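The chain that follows stands alone, in the form predicted on its own, written as structure tokens.
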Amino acid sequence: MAPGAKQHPPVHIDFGDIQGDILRAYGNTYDCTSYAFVHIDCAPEQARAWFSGVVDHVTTANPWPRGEKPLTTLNVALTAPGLRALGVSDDKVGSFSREFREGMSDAARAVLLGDVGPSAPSQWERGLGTGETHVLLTINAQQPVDHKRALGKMKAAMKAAGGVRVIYQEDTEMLPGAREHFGYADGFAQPAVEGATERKVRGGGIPLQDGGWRAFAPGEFILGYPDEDTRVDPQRRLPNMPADPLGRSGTYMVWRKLYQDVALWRRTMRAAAKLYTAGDEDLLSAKVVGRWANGTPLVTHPDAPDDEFHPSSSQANDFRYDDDLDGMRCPLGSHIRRSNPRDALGWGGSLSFRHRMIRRGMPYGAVLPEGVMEDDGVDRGLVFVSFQASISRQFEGVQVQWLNAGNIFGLGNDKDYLLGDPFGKGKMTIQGKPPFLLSPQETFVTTRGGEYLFVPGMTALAALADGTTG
């Protein structure tokens, strides 16, 4: 236990009851991932017969024998309409969170999230955000041949069952160097969860005033377990969750398809760098992101990246902002500082730690060749996936309060510059002597679709398949 951390009863996690892509990242071994959204167009009894066959192949969080990873993995999530399509009663569906039931494409919620203009649900790709998606099947594969075989089995099972079909599918693939399309290492700054991933505690946990860190209570991400409120509650009450048998070992999932305008990003950084850093695009881009391209934190290496930096190192995220409160090294408005302020908001990090999410996801689309400055018309970007116990507190809290509004950082109405403003009004101040202003620019990232889903535990999946949810 880290110095300064309070004593509390140990938590024992039932990994066999939790789906495997939440607490245990499958890692870069799995180069190919498909997200298949399924529509159910048959009676609940027939749908459950198909669903039962799916559940038999779901990957759990149990450690793999001898550490040998399977060739493919399968995980399942459902929308609120999907629960109803499997025969779950309105009363049981009503026990789920409001934001999950309303969905990401709800008109008021879309405005809240900044999904307006070109990112508005009316502009999303067909099938997403319409209420027609019921079940999400996530298939990971180590090799393309394994990927093709798994997809073939999935479609064959649907054809045999009848009444179920894929209405939207996004195929993704790991890019060289595990980068995203803007060229940055991504996905390694994950929260440390007690009982599961304590090895990530330095920089991935909750910052303590004595300089140490402690892991998050698992209930921040997995329902049915103590969360941070439980730790300080004399009665040790657990957080709210959907009615039995659906809630325990489950989590809420956010899925978003984000198109990245790589050519616009490159042109913008090149033009602005001539004024700011005499042509040093790498430094200017790092100021916007908050890290150098290889993942080195700007706050610890403000002048040049660490060539020995490795994202898997226990020290990769071991940094704070308490000695850079003026943003002279890592700008106050940089992307990683806004999405995870750590202790930058003061009060020892207590204003920010309950907004953490477990992030997964993969890039999609072919890479724009290096040096190309004009868009080639290829659809490319990132499939963003996050897991959290509360969509409103965690995902929406970050998106609305930190990325879409800058007031809490002393930045007024400035939005996160990397994600941009759909109306071309996004700007960013880079602290310095003198400060440098990145002028208003069109958005680099556009939402192409999304869904709020629930990822049931294995017991809940069995109840859904058997029709015994009540």
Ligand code: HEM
The other form holds:
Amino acid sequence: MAPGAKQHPPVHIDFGDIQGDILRAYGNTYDCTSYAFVHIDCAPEQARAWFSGVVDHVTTANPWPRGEKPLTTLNVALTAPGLRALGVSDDKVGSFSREFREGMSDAARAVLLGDVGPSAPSQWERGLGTGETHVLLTINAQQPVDHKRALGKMKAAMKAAGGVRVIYQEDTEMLPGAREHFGYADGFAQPAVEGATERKVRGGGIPLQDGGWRAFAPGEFILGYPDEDTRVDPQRRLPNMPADPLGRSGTYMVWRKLYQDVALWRRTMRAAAKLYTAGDEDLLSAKVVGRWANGTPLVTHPDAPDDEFHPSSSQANDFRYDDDLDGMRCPLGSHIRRSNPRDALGWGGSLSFRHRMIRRGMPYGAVLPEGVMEDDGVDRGLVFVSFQASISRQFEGVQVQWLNAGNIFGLGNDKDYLLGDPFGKGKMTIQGKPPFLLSPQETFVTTRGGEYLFVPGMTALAALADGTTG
Amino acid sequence: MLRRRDPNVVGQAYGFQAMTPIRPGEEDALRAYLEGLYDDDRPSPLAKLERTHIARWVIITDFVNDRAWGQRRAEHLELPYLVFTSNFDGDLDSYLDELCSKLATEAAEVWGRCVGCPVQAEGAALKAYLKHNQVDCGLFFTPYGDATVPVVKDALAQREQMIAFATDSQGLDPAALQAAFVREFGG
Ligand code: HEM
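Could you output the structure for the form predicted together with the ligand, given that the previous block was the form predicted on its own?
Everything in the complex follows now, all chains and molecules, and the chain you saw is the first one.
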């Protein structure tokens, strides 16, 4: 369906049935986030007794009373083995998407995702990608003390219930200025969703031919609502979703632990910049990302960042690529252009608008102090989290077709340079006169684990806790 | 009289397509066999036909019916179909001759499960069967119909060589660049 097509009256979103932090970001309001992967080692009834205690404390997407944010929030997601461990029938589990059931570490899928060599599932953190992780508890806290208290409560509840334990935990913390470890402002380009985040429609929505933008139908990110296909369906059918009562208000979640070798990144950029325009290292790195470190887009500011730029302003993402089709300002292979080409692929944006995701990643590990060029052995990187109605169409479409392959952009075998190459081979072409070939592409980022999960709505969570899902 | 262009030919390339109904009860076994041909460590048996650019087998289970979009009456296939397509260099007859001898083992497993396939799925009998079930291309699209497989492979290798050279020689002064070029590509 054409991006500009006429649609039905706006839908009303039932925020009370949707878990928090999906449509609206907790983002910078919480400094600490822990991801605890729980293994269930008991009968479904016993597991459900524990689970219903968890469900009682889950944070919904309802607006906070008087705008006061709670000290901590709790959210829940499950893997396919997790659904079974809570007693969901094979028949019902079979109604979930194939990629969710097979899992991220499935051998053929790992190759497609680029999880090979040092990123292969056999090298992952213990417990991740093995089928042993069942439930993911995500805990956000304003302050370290609140964080500690919430984690303590969670562990005490598990101990009291018995048969459940945390087998992997990742604690993350916002870095100063909401930067990721390579030093770039991150996480502020997000899809604008009808009825939820329309304020950021310019740059966050779908680019229209007339220069305007339109917010996404909610079903692209929340199941049980019209998506960009069905929004104009005369029969008002809804997109596919897991069988009742499990699907409605839910969404699929991708969780990936991506280690970043910051020293290697710095050394590579420094060495390569010697051959680049007057040794301009900041510009060279910005070309890789598609934005300057403070977030200013290269396509609007090709020569220098705008010091006044603010990532949370409603214009932060308001740009297109139509007057930079040759990539002279923002390279065709830059990270943000590959991961969301907007109108760059022609056809009025209709080749890219079904492949968007809501990103809620958090950096983990301590910052490598500025100027340090040698690795200090600290585990640091990005916990990449995305929410989408379809993992295969959205997350995998971006990762496999856009980031891991260059064909659609006319870039041959070039992969996304920022994400590195597991074997240290590859390069990036930076358009210019003359063009610059940035190489080698080292192993800047390594996958250290990951899972495909499902985030049920509140009604579904209650049914899971009661054992009434069928 | 105006001679109609062969819809299956672009430049020197031929686009072949055959559709054969799968015998009742054989679909699962055929699917399993085709899936078994995927193997990272082993080339596809279709690679034995060196003139092939792209070839594939696809199983079509049924039509997609979509009444919401104005379709009046649902339509269904009586049997699932196997679709074989191949884009290759040169003429059809010699290609099928090669296929029917070099792929005899696979052909027995694949077309042997389809309606009307000769009991000995090889040689002239198999060729006649495939030609009988050929469907002309509705639109045969190929961006480089004049380039044969060896030409394409050679061009790709040259491209790789040129990229590696351009990458490694960045920053050389003109004299050094020229010397490096002559060393790499000859004078
Ligand atoms: C360690 C790995 C990664 C780093 C350091 C990183 C960094 C960044 C940065 C700095 C931005 C610009 C800020 C923003 O637009 O919010 C960005 C944007 C983005 N990234 Fe990544 N990223 C990483 C991995 C990934 C992966 C694996 C994907 C997808 C599979 C991805 C998808 C995106 C998308 C969709 C955008 C927004 C682009 C836009 O809408 O204009 N990133 N990333």
